[in-house]
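Starting off, we have a lone chain in the form predicted alone, written out as structure tokens.
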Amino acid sequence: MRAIAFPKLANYDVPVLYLLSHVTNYKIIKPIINLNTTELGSKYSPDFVCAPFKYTLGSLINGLDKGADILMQFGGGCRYGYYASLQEEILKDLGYKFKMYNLVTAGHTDLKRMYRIIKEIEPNIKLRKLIRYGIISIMMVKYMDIIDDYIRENIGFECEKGSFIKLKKKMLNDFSKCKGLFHLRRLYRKYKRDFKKIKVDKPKDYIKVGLIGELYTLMEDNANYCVEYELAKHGIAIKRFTNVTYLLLKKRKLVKNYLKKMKNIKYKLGADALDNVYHTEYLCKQGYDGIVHIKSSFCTPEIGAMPLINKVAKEYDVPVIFFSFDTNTSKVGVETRIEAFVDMLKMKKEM
């Protein structure tokens, strides 16, 4: 039997593995990245790529292991939007027969495209049935990011240590079973429900910290060391505005906003990096006590914003902190600098 692989990105393999088990026949290989996946594709990427090239190399690499004949990629709008030709280099070369297709480029989605592609890898699937379960997969993205800003917001302050992960993990399998549209609506209302039922103790002067970056790095926990979670530890609500729903359905006309909105940018910075600085002066007029900023090593659209973050972070005086990510980066490393960070914001914040 035929096969399918994409690379991991958080969690939102819950809808591609929905959406390709409804449109097509094949097996969908469930993408994951762990110790062998970083290894794998740290071993056969460019020695200064950025990291998610390495991580979503190694998924891959883990798919055609598994017997993956198609592999599917999702381009940016920097040299992500290049992984899927180089990708599929570096996998022929290593001896991998498949066929590679690249869904998103230059970091927008082309529907008619998407439906030649699904259209060729499954000739007999009927466009009703595609805009169906097509609808079905965003709007579960859709309510996938609406859960996970509450998340955010109040797992450091839950009572019952694990009680938001532990009901995530159950959302997220009933979705991936839901039925249909009208299903998946009851069933997202119904965890909405559920997680403003578990009990938080939220001070209220806590700390709130505002996440910024590069989107992969950012959303895939794996490629970050979980640094959402390693905040939420010390006690405080997050902010990240970047999600599937925001890039596919909401950069594009915010963007424009942006750039009439910012006094000393007239230009787009390339990939998120005139978003990053937008959303650091809104942090700061909002009041936040502290951003952090997340990018892969060697991003370059990231490294040009940096000093235009830490400028407008000056001015408002808010503390910024900025992490670089590699396949080799240590974890302990990332706590030690996050646990130095919270106690100067908790010292900022009693004085």
Given for the second form:
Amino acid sequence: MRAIAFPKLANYDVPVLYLLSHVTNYKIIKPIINLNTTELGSKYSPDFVCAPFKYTLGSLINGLDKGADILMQFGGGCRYGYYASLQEEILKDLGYKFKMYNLVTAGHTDLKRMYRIIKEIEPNIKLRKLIRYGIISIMMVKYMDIIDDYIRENIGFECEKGSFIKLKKKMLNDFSKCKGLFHLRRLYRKYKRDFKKIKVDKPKDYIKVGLIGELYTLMEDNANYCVEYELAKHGIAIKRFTNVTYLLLKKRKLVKNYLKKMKNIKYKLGADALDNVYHTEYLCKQGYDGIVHIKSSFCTPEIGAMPLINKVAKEYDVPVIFFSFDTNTSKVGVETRIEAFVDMLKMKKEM
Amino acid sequence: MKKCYLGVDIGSISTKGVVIDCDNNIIAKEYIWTEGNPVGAVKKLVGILKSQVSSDYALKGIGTTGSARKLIGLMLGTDVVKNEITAHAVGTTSLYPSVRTILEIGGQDSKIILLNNGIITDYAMNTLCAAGTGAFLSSQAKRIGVDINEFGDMALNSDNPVKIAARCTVFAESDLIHKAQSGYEIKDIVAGLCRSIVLNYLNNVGKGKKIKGPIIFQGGVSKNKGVVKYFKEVLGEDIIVDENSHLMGALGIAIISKKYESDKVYSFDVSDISFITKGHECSGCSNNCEVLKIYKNGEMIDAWGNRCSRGVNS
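Structure of the form predicted in complex with its partner chain (previous: the form predicted alone):
Full complex below, order starting with the chain above.
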């Protein structure tokens, strides 16, 4: 039996697995990232490539080792768009036999192209079936993102440690078994209620921090040493804009607005750089206490955005902390910087 | 019985400790090399400090900071474990309340802290790269055969520092070799190195930060007069280097530990505690967490790195 593998990104493997397992007859391999895959990924990657390349490559190698012969990659608006081709070459040099498809090329989600690719993989596919499960998967992503936003704002204040994560795991498990759109919506409403029921102890004047940066590192916990939870641990509400709903459904429209609203910027700056500068201003205006900017090292669009972010934040006197991640394994440095950042925000707030 | 408080700052290169009394006066201080063995270094350090403190003091608080703070906090049995940025700021402002900028260069990391009225308003710390830190200086000192303690004085003698790439230590080192091989005098190379540390720091960590006086320079590298000279030259401002500039972190954490004072009385006797850390990779699930277990006198007292309870029990 043939099998499909795709790289891991946060919890989005749940909807992708759901879609692929319903519209194709292949075995779908659940992607993972762990110390082993990271090590493999770094070993076969060029040195100065950004960390998402290494994580996804490791994730794909793991898939190939488990018997996959079809690989899927999802390109991006920066040089990530070329990663599928480069990874294909690297993996072929390693002696693997497979076919690689890049579903999103150069940052464009072309539905017709996607359909052609899926048709090539599974020639007998019915368009109706694909649309049905496609919509369910997209709704699943949307629901997951709404719930995640709620978790991010409240997890720092949970009374019983771990209750949010536990419920989220249960939710994802139920989502992966949903029987249709209505069932999914029922599940979503049920879990939304359940999440609201979790006891949180929010003080009146709590600290709010905005999280911006490069998309893969922002979304994948393994790539950012769980910065979100590290921050939340200190009793902080977190706001993050970047998620798949934003990137797939909202971004294209919004970016045009951003360009109009930002007087100093005349170009899109590549990938999510413009969005991040805009969000910096938004967060400052909304009275957020601090901004955390995360990127993988050598991420060119974000390097271009950083001075602008600094400038905007300085105007509003909001501190920004920048993190550059590569595939190193020690979390201590991150903890130190976060702790100091939070100490600073608390001192400022007390003033 | 008078009260005293112990602050320990365990860095990658050196371990610093101070004992203060109720009025933040330093009554004992010591500075030794960590040599890759934080537990051993702290045992030695606390032993030395004990001999400096007269017996009519009772130890009422302990605080730890620095990169091994968590481990040493466990070992010394204290909960006051704080990051070095806060500790440095607290320590420095206790001596210089009006300070606006703290430049800090240590063994493996460098940071800049901006303050206003004693409150940290902004800070930056080097990420990823250890360029422009003490480790680079000491390795280069070894390469050209100069004792690190003479480094600063040597640099002061030079009128013509060589230009060395100020971005990346790899490039800096190859620059350095070329300059040495083309016959530059050692003192000019040493001065060039000190200057490159300053430029590197300002390019990397100090980037985009408004550096206002009074400026205090601390951390191990602040003992290097050459680096101080070039900081003054490049920034065009006076730089204050306290005689205890290398102890500020330890002083800060000792002051912080005072705030957390309880009835508990601590002891200086740690030399006979056996303290072992064992690391292993948990194979409970696909996460493969790297779990660190800490044993005190043969008994496991904590485990780090595990995302669930499986890692501890395996």
